[in-house]
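Next up is one chain by itself, shown in structure tokens, the form predicted on its own.
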Amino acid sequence: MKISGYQLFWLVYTLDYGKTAIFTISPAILAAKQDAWLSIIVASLIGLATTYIAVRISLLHPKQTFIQYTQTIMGKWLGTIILIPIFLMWIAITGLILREFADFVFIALFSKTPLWTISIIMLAAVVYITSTGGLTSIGRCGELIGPISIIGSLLIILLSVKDWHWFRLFPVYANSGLLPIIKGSLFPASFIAESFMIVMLIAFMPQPKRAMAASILGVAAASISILFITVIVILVFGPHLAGHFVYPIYSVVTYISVMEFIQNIDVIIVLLWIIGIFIKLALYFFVTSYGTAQLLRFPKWKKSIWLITPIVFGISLLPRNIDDTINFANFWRDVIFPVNLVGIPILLWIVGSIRKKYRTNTKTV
């Protein structure tokens, strides 16, 4: 399995884009009003350093995945240890991602359809997408589909020119302050920092020092996209409003109307919202399998899909609504964030670099 530079650009945008302009702009605006928009660049900026540190850790040993070099840098037993709270989060996380989309697609499409035959469905086109191309093909759907869901941003900014109150964006600062500023990022760069995925990606790079451009400018991307989407939802329904809504940009879609003729749009965006989510499912999906059967020494990684499939789908249905699918990205947010992908990555970076250089050192004396 090999992925390019160019597709790797395209995955993070993928990863980093959908999920966050769905369910992190309402907690952005909440905490700093119209100046939401200054705490997605924040959030960017802490987005671009947890990649910058992933790419880093990874090109220390090129060749090896998360998996194998955490325990070349920390030794067999406490990378193992700290390997446990990483592997953790990535099964939770597959889970609730594919009961999240569940959720948007019964609210938007099929309200009359139980969740689970939704969720079955989309898990049995991961498996498939996984268990016979594995990475190369979702590399190869991620530059596809990345597209795409660029094209579907623009449609949302071109169509709602005419709702847009520019008054909406003013007071600039003068209301809300830095540490509103400051609270309103954590969500989004929570979601952006999930770009550290790349610690099991950049194995497959045949040029690995191709990584650290193509993810810097995926995330980039997917910021700027997200700022954009920000500004819009703030514009068109202005910051008290908006900062309730659970879907904001779903919100702005419904509300579309040009001339009465160009309407009921939102079946489009929510469709290339669903083939979105399907590349960040199959990614998880595939770093999950690819990591138990690294973890377990399984001579082929393929045969831990099957283990991680029903456990997928259980976790799938533990929320019981979608308060418990929030109680859980608070917890993303306040513990997650700060420990697996911020602390764990900065540990291994001073340890592995420390290490590397203490090699160097002995090999040239």
Second form
Amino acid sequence: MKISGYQLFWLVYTLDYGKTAIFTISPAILAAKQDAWLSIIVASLIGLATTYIAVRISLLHPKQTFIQYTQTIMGKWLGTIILIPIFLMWIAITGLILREFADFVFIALFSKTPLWTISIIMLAAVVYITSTGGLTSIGRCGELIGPISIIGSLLIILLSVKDWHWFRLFPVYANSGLLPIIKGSLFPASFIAESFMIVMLIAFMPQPKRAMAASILGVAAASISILFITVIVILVFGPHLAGHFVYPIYSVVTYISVMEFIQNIDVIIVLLWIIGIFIKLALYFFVTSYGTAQLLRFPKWKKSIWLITPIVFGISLLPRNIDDTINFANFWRDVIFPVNLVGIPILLWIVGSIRKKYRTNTKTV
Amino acid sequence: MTSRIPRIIAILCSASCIVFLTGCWDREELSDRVFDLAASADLQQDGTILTSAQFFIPSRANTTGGASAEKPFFIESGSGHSYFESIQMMRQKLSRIVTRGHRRNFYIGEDLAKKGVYDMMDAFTRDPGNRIRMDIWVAKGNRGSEVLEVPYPLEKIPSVASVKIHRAVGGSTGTSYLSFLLDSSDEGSCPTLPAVDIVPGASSQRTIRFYGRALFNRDYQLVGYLNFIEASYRLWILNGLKYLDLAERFPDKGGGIVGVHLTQFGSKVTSSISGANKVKIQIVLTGGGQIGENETKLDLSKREDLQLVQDRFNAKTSKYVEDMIKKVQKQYGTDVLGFSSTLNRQHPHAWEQIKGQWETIFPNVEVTVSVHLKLKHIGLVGPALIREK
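Can you switch from the form predicted on its own and show the form predicted in complex with its partner chain instead?
Everything in the complex follows now, all chains and molecules, and the chain you saw is the first one.
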């Protein structure tokens, strides 16, 4: 299995863009009002920093995945202990993305179809792509789907132009202040930091040196898209209303009416979102399966798919209502994000680079 | 072995696609649905809510050759103690499932509007079937259900008429629901809705008229109306006007009327806060347009005569706009002119201090208005042809 730098760029882009744009804008606007775009900029910087660290630790041992080099850096036992929270996170988030996908499709399109049917169809597609081609197929899909989602987003931007009211962005900073802006940035930041997943992907790149540029550019492109979406939501709905919509960008799209002719195009955004979430889910699913196989020393990694599939499906059925998924999102922001996506990578980076330096030093001596 | 498993999965997946794709599971067929084109809510004397809706009859819609005897719609209603319950009561009379995606108009009866529309708006915002792009109207001096029943000769579906009238008189359509929500969520400002009333038409028939704007207070209760021209001035201040006709009498120049047709609008609102909560607001309105009629002895092809007309219009219109603002300030005390958000934009820190007392400050805000019209064309004739006789 191989992926190119170009594919990595699109994978990071779709991974970071879709879900962040739909889920995190509303909490950011609720906290920072019309200055939510400043929050997104702060979140992007945090996301870029975590991505930078993730690439740096991967480049310490470019031929190994995260599972392997954690054990190389920290030793077998300590490495395994560190991997456990990361591992739980991957499994949990795979199930929850599946659930959030089903919830959104349920609300937006199929309000009478049983929820598990929607999840199973998506899960079947994800299992299929992972078991047949693995990362190669996911990378190819990313290459195709990424540009489509950009075109779709541009379409939304263009069609909503006439409903923009620039004065809704003012006054800048005065109504919120520094603390609300930072507070508003944490949620999007915790989602953008999901690009941490590249620690499992760089090992599959024939030219690992391209990883840094591809990942950073991917995160930057996704951040810019999210920034645009945030600004548009505020321009159309103003800060007070936008914070109360569950899916504000979806509401913007339902509001679009061009010449009384192009209307009710909300199905486009549902479609864009579904194909975006497909990539994200497939990536998580691949990473979890491959990681499990490496951790449990399976001779053939694809065997672990059959172990992961039922677990993921089970987790997707767990949340009783949208409250539970929101609680998990808060848990993600308050615990998982600082520990798994910031703390552990920094620890690994420091220990790993010291060891590497020490080793090269002893070699030269 | 390794190549067979994916193939089996592929076959299984495509087989399951047949199950999922061959039918429409969730969406009802068109013949199971009824389209709600317009609806209304009213407060009845016993305190219950009456909800009525105009439903589309597809089989009668395609009658060619103009007006057919059969109307392509029917009206059904239900009453209950809450907005939601009344809809349930109405649904008991319907053979099909109601689809609201095409609903453009919702009329609120005056009694209900006076009592307050908070509960109704809550039910509204929760229902995902309601489009954000919708117009909500207040039926001035009437019940909403009566507006639904008034026939309109030009449109097959009468409820389409009020939207088209609204557009034809220079307002924007599909925005009143959203602007109601925006205004009521904005600190200090009060929401408004467009208003229609029922007037005797040219023949014995009654007809719908676009009346103006209904003003609500912060408790979502109707407090009063602005008539058509006042509502246009308000829209001018808020930068939402598309066009406007003005007419002014010139008693000193032969007593006739000069009418102007304005198509370009600009508005600049500047505010200042001084000392003890003394707020001053300065409004500069600009407009561009042409002469529509001239019944006076003025020769508008002459520069000074045109200037005289412009000056007179500027002075008079400024006064009218000021009168409208005074009416809003003193009579209703509701900030429907966007002053609060202007203050927030221009003096965010001072606004933080005074926003709690805005309701008492607003009626005493000192407002100055100046209008600057530019009449670019005088029509197809120079001096009025009538004078040549």
